[in-house]
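Next up is one chain by itself, shown in structure tokens, the form predicted on its own.
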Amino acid sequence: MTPLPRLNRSLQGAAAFITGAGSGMGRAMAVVFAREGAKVAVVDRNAEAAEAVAEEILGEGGIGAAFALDLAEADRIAPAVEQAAGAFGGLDVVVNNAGISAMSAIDADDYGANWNRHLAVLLTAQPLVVRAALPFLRRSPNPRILNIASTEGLGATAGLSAYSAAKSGVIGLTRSLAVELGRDGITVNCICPGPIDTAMTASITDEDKAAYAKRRTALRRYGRPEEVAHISLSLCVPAASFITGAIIPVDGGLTVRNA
């Protein structure tokens, strides 16, 4: 019998560019990836938060560097990607994780500004990051792109139409890029987190969270950032070489529960 090959599930030596890495799911991804040997570019619009996460990684004996970047400033994206690639000698993994969320009814006075900001940060920035990273990914032995969408891209909540539209766009972008970049051996996948305990949900009371989770999710609880980080890791290791175009809910069963 032919021995079963041992596939590599380590990111040792790989360079990862993670946006929105100063807190929440992004911070968890940065730390988890670093623990698995990756050199991590901790990218966040909050420079102090990015520095804190980079220091956390260094304190654990990993390799991390902070990069301040507001993804709404499109002309700053390519220089930041190039700077990170220069610091680490290339890029192997890109995680488009940065997120914002604000409610605005379709007839609200601030709807136009809300729409523009959401589309800029949540959707338009993602292909700009990918375009800047492509020359480096094409030279990588195990190139990975992971886009973070949301279950709001699979369903909808009143008042979040800008957010939902952007996240739906991320899902479509992922599928299209998976087809386009497959010839280069670059995998492109998407995670759709459901209710996760992060700063974005911090304003919701524990009682309301518990009630929502029991009503909507199969596991009847909110998820933790590190749970999203570990499925993210699994999609970015060298062994995940035949998974592309996948849209994976990490939602405690929210999208499959009817009642």
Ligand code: NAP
Given for the second form:
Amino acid sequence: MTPLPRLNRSLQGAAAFITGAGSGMGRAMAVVFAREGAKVAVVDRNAEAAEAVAEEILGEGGIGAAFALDLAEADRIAPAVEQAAGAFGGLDVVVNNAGISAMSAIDADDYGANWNRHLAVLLTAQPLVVRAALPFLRRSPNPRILNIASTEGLGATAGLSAYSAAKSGVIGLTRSLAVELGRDGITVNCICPGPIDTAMTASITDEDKAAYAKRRTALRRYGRPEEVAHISLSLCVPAASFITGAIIPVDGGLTVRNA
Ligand code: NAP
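Next block: the form predicted in complex with this ligand, after the form predicted on its own:
Starting with the chain above, the whole complex follows.
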């Protein structure tokens, strides 16, 4: 029998640029990727939080550096990507994870401002990061892009139309870039988290979370950031070389549960 080739499931030596890495799923991804050998650019608008995560990585013997960046400031994105690539001698993995979420009904006074902010941070920033990272990804042996959307991009909740529109956009962006960048060997995938225990959902009471999860998810519970981080890792390792354009719910079965 021909021996089965061994594929590489390590990120040893790879450089990863992870946005929103100061908290929640981004932090979990930063730490998990670093544990697998990646040099991690911990990118967040909250400089202190980014520093703390970079320290956490260094404390575990990994390589991490903090980069303060507000993704709503579009002009600052490319310089930050270039700075991170300069620090690490290139970029192999980009994770567009940063996010915000605020309710605003379609007839609310703040709807326009809410819409603009959600679209800027959740959607427009993602291709801007990719454009800046592209020259480095094209030089990488295993280039990976991972975009974080949401089950709100697959279904919807009243009052979240800006969030939902932006996340639906991330899904379309992922599919389109997968097709466009496939010739360069760059994979582009998307994770749609369901309800996850992070700062974003911290204002929901434990009782409300438990009731929602029991009613809506197959696994009857909220997910943990590290559970999303490990699927993210699986999509970014060198061995994940033939999956691209995939939209993967990591939602405890929320999207498949009818009753
Ligand atoms: P989180 O704990 O609030 O982390 C999001 C991080 O992104 C925070 O550190 C936040 O900084 C940062 N951020 C926000 N706006 C930014 C900006 N303009 N520039 C740079 N960084 C910015 O939330 P999370 O739950 O881990 O969210 C991660 C991703 O998953 C988001 O895209 C979110 O939409 C998505 N998601 C979350 C859930 C969920 O249930 N938690 C479900 C589906 C999808 P600040 O702390 O300063 O805001």
